[in-house]
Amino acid sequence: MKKLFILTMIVGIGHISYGQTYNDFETDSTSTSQPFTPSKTQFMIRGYGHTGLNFMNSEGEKESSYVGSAFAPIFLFKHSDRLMFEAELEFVLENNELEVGLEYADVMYVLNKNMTVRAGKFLLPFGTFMERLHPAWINRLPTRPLGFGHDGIAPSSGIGIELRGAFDLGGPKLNYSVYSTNGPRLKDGSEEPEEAGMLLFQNFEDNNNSKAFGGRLGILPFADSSTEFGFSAYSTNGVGETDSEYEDVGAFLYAIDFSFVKQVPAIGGFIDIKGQYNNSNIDDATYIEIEDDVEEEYTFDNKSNSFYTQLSYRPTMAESDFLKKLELVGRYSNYNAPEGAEWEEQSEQYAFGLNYWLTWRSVIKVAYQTTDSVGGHDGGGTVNGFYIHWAIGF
């Protein structure tokens, strides 16, 4: 943490130093040197950071605790106007550790106003929340909804390259993505026997050749951009080890989503409508499970899907200032993994949130929450959660 600190810093002195040699070489009016010619490279740290406190209620047992600060920073470099580089690092305190992690980092050339192309890993636009709407202080609430995140079905990220872009149709807009990455790994339960059959999204080097490809194709139909409809796919032809009896084991995945955001005057301000409907199929396959040391083969329908909806309403154009940075957030949201898998669970989720906005990129929020669940690895229940957290943009 010491090192990475120190890097930074000497990273930012030195940008700053070789400026100002540069603008002084630049006023030294003894020199008979050719000037040179102005830089256009760019370099900006943004990023985010969040806080909070957590109670949680676990069929009757309670615990309380203060969850640890989580630090994102994002690195920027603009090359030229048309090659630039960015990159997210995350460090959060979790399980009595700091977890470090690399989001993202890729390399991106504009190749024209409609058309972008970028290299390394990056988030995958499945849908919207894990590209658009994951980070602390732009999510509504302080969780996830269902079906995101660890032992989700819908992939957050990938290595690889994409084409993105946008056309204007002249009123209605049209945006788009295309890629191919190295794809997830399949989960055979050699090492975890619970969560044979689950999709391992995090695959920095590929287990065999075969590539995944997807996209989004993103509308949005009005002048104003106030709402959008979305549609992602994912597939692949082998998510298992080279040679191994997976190796073919293929997988198909789509998502859909919407969007709605406006001001509308008869109700006194903005509302923002959001959703995603995600769906897993997995080839099926023959698994192995060990009862009185015994080992049985089973198989199963691998399918699963995942569902969330989500409505705030923030009175933008109400009289008192203090009325205009509140927020009222509420959001549905279920999960349904493969009857007859290990890992075979039913949940659903009801989330209700007030958030204060400090300013436009800081907000405090207060929620509750709550999820029933048949299933799953801790066996199914009810918890019942209550958190207040803050989160900073920067």
Contents of the next structure:
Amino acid sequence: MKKLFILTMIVGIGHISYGQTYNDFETDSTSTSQPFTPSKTQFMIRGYGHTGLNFMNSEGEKESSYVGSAFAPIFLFKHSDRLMFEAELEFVLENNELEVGLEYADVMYVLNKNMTVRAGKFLLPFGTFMERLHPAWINRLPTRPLGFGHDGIAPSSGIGIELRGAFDLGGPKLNYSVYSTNGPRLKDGSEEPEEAGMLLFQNFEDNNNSKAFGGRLGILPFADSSTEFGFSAYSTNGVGETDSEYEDVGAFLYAIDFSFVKQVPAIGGFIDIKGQYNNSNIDDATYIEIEDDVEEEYTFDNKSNSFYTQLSYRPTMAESDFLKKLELVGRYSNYNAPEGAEWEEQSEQYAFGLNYWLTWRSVIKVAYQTTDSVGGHDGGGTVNGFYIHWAIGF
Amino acid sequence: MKTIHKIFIAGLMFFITGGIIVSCSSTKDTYTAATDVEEEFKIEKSGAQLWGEACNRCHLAPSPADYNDTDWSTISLHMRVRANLTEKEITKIETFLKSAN
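Switching conditions: you have the form predicted on its own, so give me the form predicted together with the partner chain.
Starting with the chain above, the whole complex follows.
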């Protein structure tokens, strides 16, 4: 107790004397003689969070839960007009546990007007959904389309180095990104036999010497930037462990994305169309299945694909203030996992939503979603969900 | 499969080298000159118009009043890189945002 008191005294007195030593009335906020010059070094904390209520009905089994409670602080540190560091932490409550993730942490430097280099852990421009559209305050629906997320076939982030930039073609615009990252890891089934043949993209330490190379080329053909087409590829020569029989199993993935956003006076508002097709092709390999204590070898044609398209409309030119803030959204997505794999699956999903925008980055989403699947983790069937979520960016 | 890899990597290398050559060869001087010429012959888009077009592509566009000048410089650099915007777009938009807040 005594120690604490003395410590408090020291801190208190130290604080006062520090304040007096450095309190220089010239730069005091009351003096108006000196104009305010912002420092070149800037630090911003921002981020987003979301929470909500889900009602799920899976083949008659009903369940409801308050969910989400995700909090993702983002740290932006601008060192100079060219140098910047960005990092995002993600706190999510899932399966009765708090999961903490480092979404990204990278440093970027503007080399010249057409090129920037980024290094560290960054979101991969494989298509646009993961890099640009997944944050809860950007995504128009409370869920992700099929094919993205946990058992997704598209890589979302990687550790490595990237060059990116844009060219102005006097109206049309072109943007590019090329990168090299630690490649994905092949799940060989030794730990989770039901996932043999899947790629695991979270690879903090590479399991072999072959890296992944990838890139995206985006074309905005019109001067009003309303339309963008993107082509992405991601390739690696080896996804297996060095010296294992899977060492030379390669993988080639590609994606095609589309975006159209424009205020159309004829329909009194903003129309927003997004879409992405992902295709994954992993070299064939032999996996082991244990059935009744007998080891059996099997193989399959390891090709997967997924697709989504989303249409949304905001009547921004409406008379009523309430209508202006509403948004209607519909999305279709599907996912096909390889035939013959333990995780073979064909799914199709429709989602519809009504959103109310409180501000440009705070939205209340009400949505209904229905998913039909054959195979997959839960054996397939129909799952219907009703969601009420609130997302906020800050 | 393996040939696809080789073609892909060759394409990539070609693209990187090309990109470096093109971007390094266009010096600041010629860039300014080109914009001047452009300004003379056609009506340039204003920062406000570019803001309305470019900043709505992924999320709803923030209004200039949402941040102060200091924050806008940080955000502009962040968005320039994240959204792969051209230098011309972001410079004009940043100037507009700072003038209208």
